[in-house]
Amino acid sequence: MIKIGLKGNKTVYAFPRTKKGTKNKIQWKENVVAYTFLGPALLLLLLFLIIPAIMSVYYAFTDYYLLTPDIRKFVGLDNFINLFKDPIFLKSLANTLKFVVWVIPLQIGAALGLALLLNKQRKANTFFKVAYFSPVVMSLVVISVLWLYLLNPNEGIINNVLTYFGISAQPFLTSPKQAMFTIVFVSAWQGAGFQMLIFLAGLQNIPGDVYEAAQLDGMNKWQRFVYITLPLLKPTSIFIFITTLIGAFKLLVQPMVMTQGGPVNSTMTVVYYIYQTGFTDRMVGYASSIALLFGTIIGLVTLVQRKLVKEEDD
């Protein structure tokens, strides 16, 4: 702004006029610069997301054989026939519907109850956070591995605890029945410290004058709990239960060393079968068609529940 007169008693400014040509290359360099930010990141975008999703697709139409890239051909939807047809992709379909269907309530909520323990002021306070959050930072594989020695069912210490009790020894990862819940209990176990901290961050956020005006109504612990506490915490629940969702979904570390998809396939899910066929078998085409069918239902899956929390909103 610049002086440019006075106008009576007053002093007038006006703002320097920008040539049209100017402004264009002020905002030309704005750019460059924004997209020299965003350049390497778009770069691994497109080399390790963007093209191996668009080769899949195609592939998924395909015979291709890892060891004779050369001489595929297109088969049509011969891959997606034969999926139906599949035991073993079946199996692992249900499994891994039956591992979110049990893994995100039992993990939510022990998070939520760690949260609500952690939400009040208590000596040692920072311990537990650190202990309940230990486990996201370590390494699924070696978490798993330390389960395979505890969850032993000869030597391990839980079924030692549980002999001294008068319980009888449980085969765990062994049954085809136990195998599942076993690993269901696992992960919720390893993962639970994460939302945990995020619920916490979210139950810090509630002004405490709120509950205090709840408590001079009369509202006991557990309707403050219900009628303050979850509905404040609805974006934070939200926001946890995709994330949860979608983590539960690509289930693969777990089984593949604590079981290798047994016993009799009963912990086999769709990501471990997808890399079981792609590089064990060597099978490309069909993994491809495996990958985008299960894509597309998790798809599916995502857009219900964005309508149903949309209509909730509304």
Given for the second form:
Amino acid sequence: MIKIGLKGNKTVYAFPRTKKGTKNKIQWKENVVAYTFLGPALLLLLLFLIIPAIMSVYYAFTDYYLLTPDIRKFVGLDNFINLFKDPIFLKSLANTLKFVVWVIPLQIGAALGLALLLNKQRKANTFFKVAYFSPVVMSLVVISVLWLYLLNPNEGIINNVLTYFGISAQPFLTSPKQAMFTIVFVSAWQGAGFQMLIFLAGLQNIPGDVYEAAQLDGMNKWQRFVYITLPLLKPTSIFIFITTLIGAFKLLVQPMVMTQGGPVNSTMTVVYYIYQTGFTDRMVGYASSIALLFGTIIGLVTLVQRKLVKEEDD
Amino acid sequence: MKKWFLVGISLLLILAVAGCSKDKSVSSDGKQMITMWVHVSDDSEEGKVYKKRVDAFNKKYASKNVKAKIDFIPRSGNGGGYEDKVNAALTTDTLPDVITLDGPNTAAYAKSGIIAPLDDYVKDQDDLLPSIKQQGTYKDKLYAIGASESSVGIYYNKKMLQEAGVNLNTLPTVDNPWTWDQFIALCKTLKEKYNKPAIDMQLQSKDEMLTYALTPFVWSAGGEILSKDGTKAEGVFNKKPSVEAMTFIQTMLKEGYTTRTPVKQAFETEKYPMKFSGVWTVTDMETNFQKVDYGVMPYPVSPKTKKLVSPSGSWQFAMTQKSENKEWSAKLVDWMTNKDSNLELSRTIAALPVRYSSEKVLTKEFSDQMNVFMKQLKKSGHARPVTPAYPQVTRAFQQTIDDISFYDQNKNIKKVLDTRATEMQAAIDKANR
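So the form predicted alone is up there; where is the form predicted in complex with the partner chain?
Shown next: the complete complex, the earlier chain at its head.
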């Protein structure tokens, strides 16, 4: 430590590096503490996320077959060329986009609606909050199996209610036209509770006096919602939009449990297809190339989205 | 660089711990270990039988410098769990001496050099049922032997058939099967009487069951899924016999004789008069639905060829290429599938034996229903296609069934078959490269 001068009545020191390159002791100690805490998390991230991710980027350019791990050839862009000729991959990509486009407005709309309904201090509301949030806590597999029973074409409650009211029983999960929409509905129902809580937090952050002022100025309920609630909820909405979008792209469990990708591939999603090619068909190289391409697509979508949001802010 | 110091140390520690846990091939009493992985859990009936048989093996060869050890790695669904473990062991080079594998995996495992041929060690192969040899053979070499056999038949409710005016004595037998047309006539009678689907054909199962149970219709019509050497699907699967078989299945659906959305356990609870199912349903009927008086009839056959074909196959035992003690590993494979193992397993669960010698004993003990399966298997059992691309081939077949069951959208069956055959061909070409 070298004393280099006085600032006010405090002494100012400089901390030059010693010859060995060690920084001063205090900083070293701080680093040790910090990395001890970070260590386990970093290690796990490294082992289970970063290293596998790098490896799968490499595998994407090889013909890695699961049963012959020792014989691996570099095949350049072959996997990617095949991808664009693969009808099931293209179909799964279209299905995933279809799911995203439908589930986002439905899920976010439902979440916002519920949040608005519950945004009042009433005793009963605590019950409803818990009720709407409970599907989020449950395992997706359990939810899917549950809906499988509810939607059963013969014994399911839903079709029984429909027929009671004179509507013919619907082939919810067994028709290629309806299956994806059924999954959209189930997913929105399951996920909305989480976004509802975040919206609620956002709503409670809007100061009451803004509404009061608006009311004095003669704004009706609808106007207050459009001109005050929505704009002030924007930061919350952006967060919700991005997280929901990324989550929606990863759709896997619901079709896996409820439809196995059928009927006629109508609910085959990209992530499911990655699983299938990699683990059932044992084409690890090919599966990695799908994963790489799909990861890039999601990355790009997120980038574009952030850019759009930022521009609007300026 | 310092910041990575701790990370590095922790990594080293983990690697060191992992390194220590490598399997030893010598047991505590200094004997050579033969390790075996099986796909069932140790508290399942099947698992208990395997354990018993391994104990018997060790007892018999107690004087020898060898000891067998069994590890239970239960599978989930179609093989997940267990197969994941095998795949992981491949990458880390930690496969045991003996593994179990599902019948259709033979080709992929043999081609990849995971399992080793048994011919040099297992001499007595004449006692094995042909369907078992067919399933375990790849490129003329026997790689695996089934632990048990299986089959599918048509379960029928005696009372419901009689009430619909069917004389049970006129029903088909293995020696005198019905044609598809005769079977459809029976379905029509039952449908008219009960105004419900006559049979649950498990068309909704969307899994291996479809391939396993429905390919015999193609074979019966004189068709094939793949060419004999397993290299061609195009010009083989999309031929006339397949069209005929698919038309039969489609007719069953179209006329409402069967359904894609059956009521759960409709046969077991006497709602539908018939069910198309495997031999394992016998166990279910005998433990959970004892009140139902049921019989079993064989597969209906193509009216053109009148040839009875039925499915076969199940999980098998094989030794790995990695095994350092091939002689004893092969001996263990042979032991796990020998007459005594067959008897033990068949007496515990509704499993069919894989050997003529055990079949001879068991037919005297089996119920009438079990004997229909046994007789049908012996006469007409047909293994599934043998190809390294089996996962894709079976899926293409399952999707064919899926396609044709939407008959308004897929009126042209030949076109569906062409598309799916092309898919199969692409996968086969890739796998055989």
